[in-house]
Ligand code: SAJ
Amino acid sequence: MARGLAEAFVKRGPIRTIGVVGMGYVGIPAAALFADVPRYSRVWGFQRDSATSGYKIAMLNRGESPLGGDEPGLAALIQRVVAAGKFSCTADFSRIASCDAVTLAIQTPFLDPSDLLPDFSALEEGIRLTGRHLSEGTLVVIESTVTPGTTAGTARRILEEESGMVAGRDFGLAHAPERVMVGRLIRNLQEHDRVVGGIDDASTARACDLYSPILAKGRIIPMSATAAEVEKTAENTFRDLQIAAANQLALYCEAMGVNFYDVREGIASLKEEGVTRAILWPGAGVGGHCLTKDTYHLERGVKVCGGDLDWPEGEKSLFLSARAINNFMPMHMFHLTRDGLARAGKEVAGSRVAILGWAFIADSDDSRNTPSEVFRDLVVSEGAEVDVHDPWVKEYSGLEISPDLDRAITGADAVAVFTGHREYRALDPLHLKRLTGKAHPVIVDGRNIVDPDAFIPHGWIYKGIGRGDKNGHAIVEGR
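Chain-only structure, as in the form predicted alone:
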């Protein structure tokens, strides 16, 4: 079968026209980079003309980026490839028939992680539309993070049903997971190594050929499709585990009255050949689309792929425990806020709380699965009034976000910093205190960007994640 597919690729000829299904944080920069490659003649971005995301089509075709936040190089790249006539966005999926390769980058969330059942509806729709218009000799690549076994299982089945062709004989199929972070999309796609796994050798080789031209520094790492799926889910699971380790240590440091950041510096200083003690940073919570659900894909993959897992009896998954710790951090921010208010002689009920930052990551408008929302719901449920400020996020369903920092702070009993936006790194404690109108306002630092020694002398009550050395400070009659 591999020989038949190799022959189908030869008959098709070199990859010239590429389709990218899903115009989001992954699909848009990938499509623009493909279009900037001289040997690729045309790139089509496929986007449903829906009420929520159809606006992207017109924006992209005008050479404008619909992604907010600070994305170096992306806007100029889109403008260049559109002006050159090499990239267009369309809702007409029939154009897939002209594509030599099609990539799919569509979100795969879990609506209820407890049942380990992902919502593949959007991805499956994209796969069906692709299969419906697939032509012989085309390569299909799933870039979405999926449960191990999905590419060779569900994706293959749907493509074969819709196309009437056979994967591995009539068309190629591979998994090449995205490895990008908001705020550095172009750089990540060009510089990170690219994991590529086909359902057979011919598909793997064709996918390697597809991605090689956009890599400026990174290398291609070939493997099987299922191994590539495990790699991506494990990659994010390990990062989530590292964050959870930092968060747990920060909670320990608070309980023991010491400064986590002093401890971290000491740990990270131990370096010699074969030895590293690198440690990440704690924080107010983990958000975004990837880390919040990829652990569940990895856990589910063990069940889907049908292997017997040898495991210590009665022990919980280390990875799921890490998820629980990271999910707890917005609750810990609530506890810090409650305790800070109590030191000021107030309860959460009836207090006014200002949340600084709705995006889950600094200097971005990406608010998917933001921990700020968990915190907001907690303080509201306890009877507090909430104001939200974010200089990057302009709107969010069911929420009013103030673009005016002073307005959000005015009258606040407590200020909770959830995002490390550059705008929050030089907050003026005296100015903010005047805005609050309180003798002892509370500031809760969830991202280690507030200098407690600058705030405490002005009468602020400070609480910070990992700051056991400061969280019980003497309250100063501020000036």
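The structure above corresponds to the form predicted alone; please give the structure of the form predicted together with the ligand next.
Left out here are the partners and the other molecules; the chain alone remains.
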């Protein structure tokens, strides 16, 4: 038995064989990139042979990518490394014993948004299987987004229980959060800087060795494992915070009758050495899998592994206040719709509302945690009929999504733009008004994508987030 971890690494020799546990959006491109590094002789992709995802094993071993969507470079890379015999996928976790390094990229969803407790069960199973076959001198790296304290806490405990070895003496342990984004999986792994944090210096150094060869442009940013967990959750918490600041200011601008976008232009002009205002954009809400979750990971972290937090008595976390503001925005869209209908002498009950955009982000089919759903539930609960259009999202459980914009708009009393899809940048006010068949249909712009001066002259009642200068406009009889 080596006397210390550095000894164990020397005894094991340089990293040559790598295991990647979890053949998903993160694991597959990472495994393929590792396999493409000349000095790495072999990469094993570990995937449970389950009913839902076992099919990936055969696909990958045929050199095919099981990931949907357009991922530049990925299919060719997989085909190349499989053909070269450098990458193969297996459900046989015993091969972990032959790996000098093992990375785990397993999703950590929140099962029930109301309690915001992450479901670590899949990740913990992966950690358990890894520990069971772990050999001396191996480096284990957690890539999944986790609550700060998980790597040095739960992950370490499970690995030691299953292997009978001691982390930091017999094997290394680190956290290296991913920053992949759909459509840019390979590029992000090669070009983004990579935060890498070990439970000790030897683990950190070994993890830096592991990732350096796949960074074409990015640099390694070393730190402790817990700091890396805080960094990952905080980078998204800060984005959510910046969006919330823009949302709150937009609500203030509406109340004060000014155009948020004029104000924003002025604020953003403050740019000089050391001076900046990273003001983002207000909108109909914040969806997706990252920003809607990572704040809660950070907040749990300070409770789980934080010591004595010095905090103003009774003051709510700024980050949770930001979440509350962003989560309010679909309700604000509902208020704008209700107020617009009232100006047309109508109520939400009995009206027909067309929702344009179900995806949580423009020009994408990703509808995870979409704000549109919150709004849809609100108008339906108030007795409105709803039609949903989205040019990218083909299906969503329990919902009919029309690919035909004209059909979705036909007969609508109100149209609410929820997603900034490029298709909505050229809406024809006259054509759409005729489709509604109404004298004064309502248009509610949640993504600053509609020109009020193009719609109001045709008799539309306009409401827009941040458009305090237009939301009380005179109603025109329309041409």
